[in-house]
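Just one chain is shown here, as structure tokens, and it is the form predicted on its own.
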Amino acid sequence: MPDPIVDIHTHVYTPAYLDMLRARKKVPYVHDPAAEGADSRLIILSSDDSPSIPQDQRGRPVDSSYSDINVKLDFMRRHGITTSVISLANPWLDFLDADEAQTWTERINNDLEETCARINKFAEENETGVKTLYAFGALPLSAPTAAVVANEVSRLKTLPHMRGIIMGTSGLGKGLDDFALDPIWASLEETQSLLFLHPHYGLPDEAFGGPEVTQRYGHVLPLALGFPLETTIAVTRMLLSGVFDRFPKLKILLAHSGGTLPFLAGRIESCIAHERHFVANGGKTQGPVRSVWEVLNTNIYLDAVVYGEAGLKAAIHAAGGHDRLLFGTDHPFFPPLDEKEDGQWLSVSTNFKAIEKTLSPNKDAVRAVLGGNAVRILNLK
């Protein structure tokens, strides 16, 4: 029996979800081109929807890899991945009207569960080596009350193939330090459901020099810099507001190795220790009680989608060891620009090599990051 390789960061836009986006005319939406044979375009960032950009060049091309589960399974075969934990990608369901949020969320989560059940049933009935799937569900964050969202967390726990939920950094619209999120944190803690926290909005164009600059360099600045900083800011706000003090058993998996959090944890801790606004230093604002390092070592897991040894070493150090690091690919994003004969994706092979080089010669550590940790943490068969 080969060692498991588990991809915990891999996205699927279900057909119903894409149909919903196609029916929209404002961000987020899918534009179907008039030209026969041309790819549809997924526009999820406001900076991609500028009138100065031709309609057929906005956003990113959407092909069958976004929604066809058979393409996902073929990708897994190419790269030796035994199990994938699939999830919606940004923009998730945050943009829905309140009266639609619960209905669409239940429908899409049920679709994800059905897909996993069907694929896994086939795997059980056929030869060893057939791929298996699990999922992170989405939440109706625009629902009328946080209680509705918390109820979906509890419902997902009853579905056999769900292993947690995925959420963006806006929460209910005011960020993750919003006290209105407490019923959701409580439900996640009570059910011991893992939260996969994933960035979406990046930073404002002005942070990079304005829209002209971001458009000049495509997605490099918002994806390479904006996404990691978005994650870092969101988690730091949670820490400062006492989320991890009120909910000490909350479990969070951070995308992209936690953004810049592993590099900046010491600086964040130092600034907290010297902040005169906080009660601990004679001020009137209750600052965090637990340290950044304690939270990183007990509440937070990191994926290994960082594409380099330096980032992985920082992630392992910040997490307190390799046993809190999990392999991921970010499929279907970052596909090869030129299809090679072996069909290997550079974005995936780079992650494989970084893990191997960082942890060798400790083969047990390599196996743990590639799959063993996910099997243990997510209770996978």
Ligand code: 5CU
Given for the second form:
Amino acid sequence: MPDPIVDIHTHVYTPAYLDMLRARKKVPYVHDPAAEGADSRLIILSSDDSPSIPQDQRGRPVDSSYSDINVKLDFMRRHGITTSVISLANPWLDFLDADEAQTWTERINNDLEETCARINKFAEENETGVKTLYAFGALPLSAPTAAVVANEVSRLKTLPHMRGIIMGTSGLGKGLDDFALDPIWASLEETQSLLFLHPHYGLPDEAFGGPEVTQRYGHVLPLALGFPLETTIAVTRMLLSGVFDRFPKLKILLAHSGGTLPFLAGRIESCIAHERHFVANGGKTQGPVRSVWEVLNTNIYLDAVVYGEAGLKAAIHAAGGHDRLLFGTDHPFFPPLDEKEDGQWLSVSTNFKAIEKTLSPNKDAVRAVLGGNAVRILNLK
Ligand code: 5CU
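For the form predicted together with the named molecule instead of the form predicted on its own, what are the coordinates?
Whole complex next, starting from this chain.
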């Protein structure tokens, strides 16, 4: 039996979800160009949708890798990945109104569950070289009350291939320090469901010098900087508002190795210790009780999607060791640009190499990050 290689950060837009985006005209949407043979375009980031960009060039080309599970299985085969925990990609169902969000969430979560069941049945019956799938479910965050959202957390626990929940940083619309989210945190804690916290909204264009500057460099500024800072801000707001004090058993997997949280944890902790607003320092606002380090060592898991040794070392150090770090690919994002789809993806081999270089010669540690940790933490077969 080969060592498991588990990809915990790998997305799908289910075919039904893509059709729903095709029917929309504002972000997020899919644009099918009139010209024959031209690629459809996926427009999900607000900076993608500027009127100054011709519609046929907005966003990015969207091919079958975004929705066809057989293409993902082929990608897994080519990279030696034995198991994937698939999740709906951003922006999930955040943009739908309450009724639609509930209907679509149920439909998409059921589709993901059915896909995993079908592929795994085939794997069991055909033994060699066949891949297995699990999933993170989505939540209808625009539903009228957090209690309704929490219901889906409980329902997901009854679906055999679900291993947690994926969620963005907007929460119910006011960010993750919103006390109205408490029923959801309580439900995640009670059911011991892992929350995969993933960015989508980035930073306002102004942070990069305005829309013209953002667009000049394509997706580099929003994805390389906007996404990681969004995650860092979201989880820091959770910490500051005492979410980890009220729900000390919450389990959160942070995308992209926690954004910049591992690197900035000491600075965050120091700013808290020197903040006069906080009760502990004579102020009126209840500050966090548990330290950033304690939360990182007990509540937080980090993916290893950071493409470099410096980021991985910071993640391992902040998480108190390599046991809380899990391999991921971010497929189908970051495909090779040279269209040689059948080879190894640069984005994936960069991550493989960074993990090996950071942890070698400790082969057990490499094996743990590539798969063993995921098997243990997510209870995979
Ligand atoms: O390339 C991108 O925009 C993305 C994205 O939207 N989501 C993600 O997980 N990775 C990259």
